[in-house]
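Below you'll find only one chain, the form predicted on its own, shown as structure tokens.
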Amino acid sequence: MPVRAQSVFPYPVKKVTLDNGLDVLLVSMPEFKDVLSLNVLVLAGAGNETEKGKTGFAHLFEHIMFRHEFRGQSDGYRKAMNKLGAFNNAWTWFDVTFYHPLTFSSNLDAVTLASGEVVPGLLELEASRFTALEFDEKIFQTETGAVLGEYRKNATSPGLAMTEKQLELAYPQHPYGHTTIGFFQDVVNMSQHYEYARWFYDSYYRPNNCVLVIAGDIDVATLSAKINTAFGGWEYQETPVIDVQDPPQQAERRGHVAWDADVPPRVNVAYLGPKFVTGSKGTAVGQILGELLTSRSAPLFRKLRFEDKAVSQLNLSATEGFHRRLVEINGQLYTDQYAEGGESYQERVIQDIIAGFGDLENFSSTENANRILEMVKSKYTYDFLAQLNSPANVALQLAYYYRFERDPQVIDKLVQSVQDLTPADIDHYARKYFVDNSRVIVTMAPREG
């Protein structure tokens, strides 16, 4: 009978949801003196750009957010911020644009500064950009500028063409089938289309469609009435409904890279795993592929990085979302043996690769599958919770996953269904979602001649 695990969230969540939709994390952090984390996070990414042409929007306004004329001045909000010295940041993924500064719980409310000066505080600063941002066309023009150089630095790598190559290839259809940057014509027609970056925030920055999470040195009894005035104004608004499917993959996809610079070859192996549900099956099992796959102990990484020595470097990515994503495992190849091999070796190491993921289908049978299995749910369990080290970080995860269900306890659940795991789920996993039509192949090799 599967042991039920002790909380491993260590600290109590506040949750108030506002009149307009907007919820609201609380969470008491009082170990780190005078720390603030204020995080909102939006549900809007490349997930919710399906207009045609028009791909990249989330990701230009995680840059536009920071271009906000507090109170009609250019650049105000940027200034203010300086002025209380705080970190800021954001980023922007498939479902999510995530708005994270740092400061001190002191900045909170507006501060005197020493010369007199009356600096805005942290909430008053972002309740405003969030509820009313005021931005131009020139700011726009200026920004969609700056992404467009963003794309042009990530394009001399030959990471984002493998990643597009492989997205176009698994998601046809839907959204998920362009990264958060956007399409590179896209990217550069951005200019083109002041209104619809408009129509864009107008209909995605909403409360309903957002998670304000507070963590570190706060006062949780009193905190919440502050925000309700600061957020309580900004107006509900129902989002658009993102119903897009693809048809169904009947065979294994195949692309290739060809790239002008003399780099390591590559390949990248991938399925469409499940989509994130918490508490699930899939979704536990999922948590730790990484573990089973791409460790230092797990046999596909000992055989292709220690006994074969064919790859120099092994690693998987299995990231969530609201729809199917892909679980993916990516390895780097040697320059020297693939110049000897060539395409033998690349496929060689790609039947590795797919041996690797279908043994799972009988991990049961594995000998000491029980122990490692629970030596695997520890190490997760603890990595969790090693992550939780500080307000920025449980901000974080907890925003990370709530999003989902909108459940406070999310954490806790979550590693609870990984705890609950058996040999017998990682073979029906495999056995579900490691078949040959929903396997996707990217290769990358330097163009010849």
Contents of the next structure:
Amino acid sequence: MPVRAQSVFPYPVKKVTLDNGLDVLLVSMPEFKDVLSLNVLVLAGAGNETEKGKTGFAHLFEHIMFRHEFRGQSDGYRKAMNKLGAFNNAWTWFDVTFYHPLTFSSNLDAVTLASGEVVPGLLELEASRFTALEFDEKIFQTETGAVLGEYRKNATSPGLAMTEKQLELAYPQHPYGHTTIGFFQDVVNMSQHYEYARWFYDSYYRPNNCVLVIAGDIDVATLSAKINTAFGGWEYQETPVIDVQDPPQQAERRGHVAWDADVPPRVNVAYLGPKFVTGSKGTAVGQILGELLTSRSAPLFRKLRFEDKAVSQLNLSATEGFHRRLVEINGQLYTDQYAEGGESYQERVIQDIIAGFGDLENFSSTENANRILEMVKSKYTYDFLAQLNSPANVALQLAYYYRFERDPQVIDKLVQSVQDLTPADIDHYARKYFVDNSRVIVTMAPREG
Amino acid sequence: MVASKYHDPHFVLRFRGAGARGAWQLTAVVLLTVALGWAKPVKIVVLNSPSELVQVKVMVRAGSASDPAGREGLAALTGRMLLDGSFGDPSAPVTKDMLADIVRPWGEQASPSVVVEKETSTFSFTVPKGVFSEYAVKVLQPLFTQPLFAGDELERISKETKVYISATLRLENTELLGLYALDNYIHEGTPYGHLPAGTISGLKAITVEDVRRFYKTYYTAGNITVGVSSGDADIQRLIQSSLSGLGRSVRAKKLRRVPPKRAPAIKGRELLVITQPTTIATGIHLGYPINVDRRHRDYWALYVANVALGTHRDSFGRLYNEIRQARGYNYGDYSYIEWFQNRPFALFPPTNTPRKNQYFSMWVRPAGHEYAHHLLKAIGWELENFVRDGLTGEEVELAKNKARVLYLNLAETSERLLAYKLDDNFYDQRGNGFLDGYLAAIDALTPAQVNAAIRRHLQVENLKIVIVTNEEWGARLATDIAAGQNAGGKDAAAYDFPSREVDDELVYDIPEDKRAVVEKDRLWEAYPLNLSAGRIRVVSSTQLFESARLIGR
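Right, the form predicted on its own is done, so what does the form predicted in complex with the partner chain look like?
Following is the full complex, with the preceding chain placed first.
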């Protein structure tokens, strides 16, 4: 009988929903004296980019949000933030864009500097850019140059090209079919699409499509009213529904990247996993696949890395999404073995990875299956606990998982769902998802000649 | 809150649970060895955290600067071999697979990891408090005191490291390549002058016997400091007893007192152009040695000056604002007064990578090839003017404000708090460590102090510069730069200024708010780099990291 896990999330969460639909989560962590982590999660990412030729705009918008003309002043938001003093950054992924400034709690409200100048507080500054962003076309165009720079800095590695190929194969129609930064040519052309960028903001940057999470040394009792004053005027609007479905995959799909440098060949074997649903068996198994397949205790990892010495790296990625995301294993091959064995060596590694996925179909028959699963559960719980180590990290974990069902107890429920797993659940997951007609394989090797 | 002291190894343990018997045996061993004068206590630095997860860091005062000539990579391989090369009783060794199974239920961080830098090798692991005694008996004690250094593991780790150097670093990452190349370039001919991971020829030469010798020399009680995030005296005693089997080495103690040779002084400017086959943009790096580390009286003044010039991964710094924010050339532009490992990926400086020899550096992340010459001039001009004009009082106050907020990130987790304690110990900052004195030191600074530090330690005449680009642009940049010609950046069309046709020609109107940008562009364009052909070398990335020499074998 499954054991009820103790609460892993160590802090009470106060949830408030404003009339405009903005969900607010407040986490008091007074032991982090004078630390304030204010986070806004926008439910828009690369998966909201449905127009051909206009990929990368969610990410571009992450950049634009830092160029807000606060109180009509060019670059006013950034200048005010610098006067206030805050670490200010953000990131974009397939379904979300996450803004996470960090400062002292005493900077929540307006601050008077030694010079006598009054600088607006963090709450006002953040509310200003989310509720009434102002940016002109010139700023927009300049920022597209920074995004192009971001693409360029990553382009030397074949990993980006492999991912682009893999997503195109896995999602021929759905907008998960491109990376967050977008296709190179779309990034080059971004500066011409100012109007589309404005549309993107107007459509998705809406209170009902966002979550505000504040963690740290805060006064929960008085904060709700201040938030309502700052964010209450943000106008509710229904957001576009992404209703793009890929046709059913009929067979394994394969692609190849030929690379113009003598780098070690690679393979990438992926399957379409289930969409994220807190508490579901499929989501719970997805949380521990890395431990079962590519940890140092995993049979597949030991075979390929240590026994056969067939790969120098082997990693699994299984990320959460509103739509079905890929569960993928990447292996980096050895150049000298490829020189001797060529594609047959590459194919052998691919088949070993497929077999490793397939072995999970009979996980419950593995010797000591129950004991192994209990160890994995223990590890998973400790790993989660270790991540909840600062206001910023607590806010991040909470917001990241909260977005799915908007349940403030999500982390405890997620951990409990993993605790409740049985070996047969692993079998069932593998039989359902690790099948030939949901497999996508991408190989990479130096271009011949 | 935090105690830093030597701990008495004479103790009584009160452990319960699975590891209790083993813990008692350890106690008996340490009492006997201390009584007989064989053991020396390790130094333990304590962070008194209430967490149920106990973090431990073991810092060995030896890194790649201690690699023997021709055996570059030995420190790193020794660290990895402790983790992967089996330990314990030779007739029933604990292999790396068994180690993975032992630590598995306790979380990913219970699996020990190691970071090897120039002067340190730091092992880290995190263990639930309730199983600490079991961990000490099964892992901590045998891993450090009974390593077996299995030969086939050396072969595997060495091969994987060679792949990292020859492919990942040389061919797949423009940014890391440039940063490590500059690091080697500045320290050319010194023990700092090769990658901590080693060199291709060094890795080929290293034997198991070399690893044993390195371990015996440097992994000694007197050469190790342990950081632990628990005020529990039993846990500290258990650490002490676990490491009591470490030997003594007079040699290591003597070597520690001699700081590694400093980087040679740079006379004038030198440029190394590195070509990489698939890069689609050009990155720029420059630097020169400075005689300032965390104990120097100008450290905090220079720290604040650097915040103003080039805060890492932040929109605050002047370089970022001029190059990215105002002109959109690239993803970011920063400066540093200390070694900052892993810059392309880390938002904040990694801990436990301390160095006694530091250098100032500037970094322009990859930008369009056609703008590289212009941007090199731009950062030269910016640095020269920064040194000449210093900062206004208002700029210093803003930078101090920014520096205060950075404290929140640097001190964010107990892991970082503990790690800084170990770094304080490395820098001999007893009683007033980096984080302990951070906010007070920033608050106390005056603009005059900051500007004096800029004048004393920053300069632009003597620099080593690294450019990473592709083959076509490598040759072209070397020629253009040697010719000493002006080099423009974005023109009116690239800025997309409003235009009109006059006599069949497009005439651009510069918007009012862009005039300052255009005027500065002209200053950058004409800035003299003073780099003659004889001071420029063009090499392929495949020629780097082969041996202790900067280029080739």
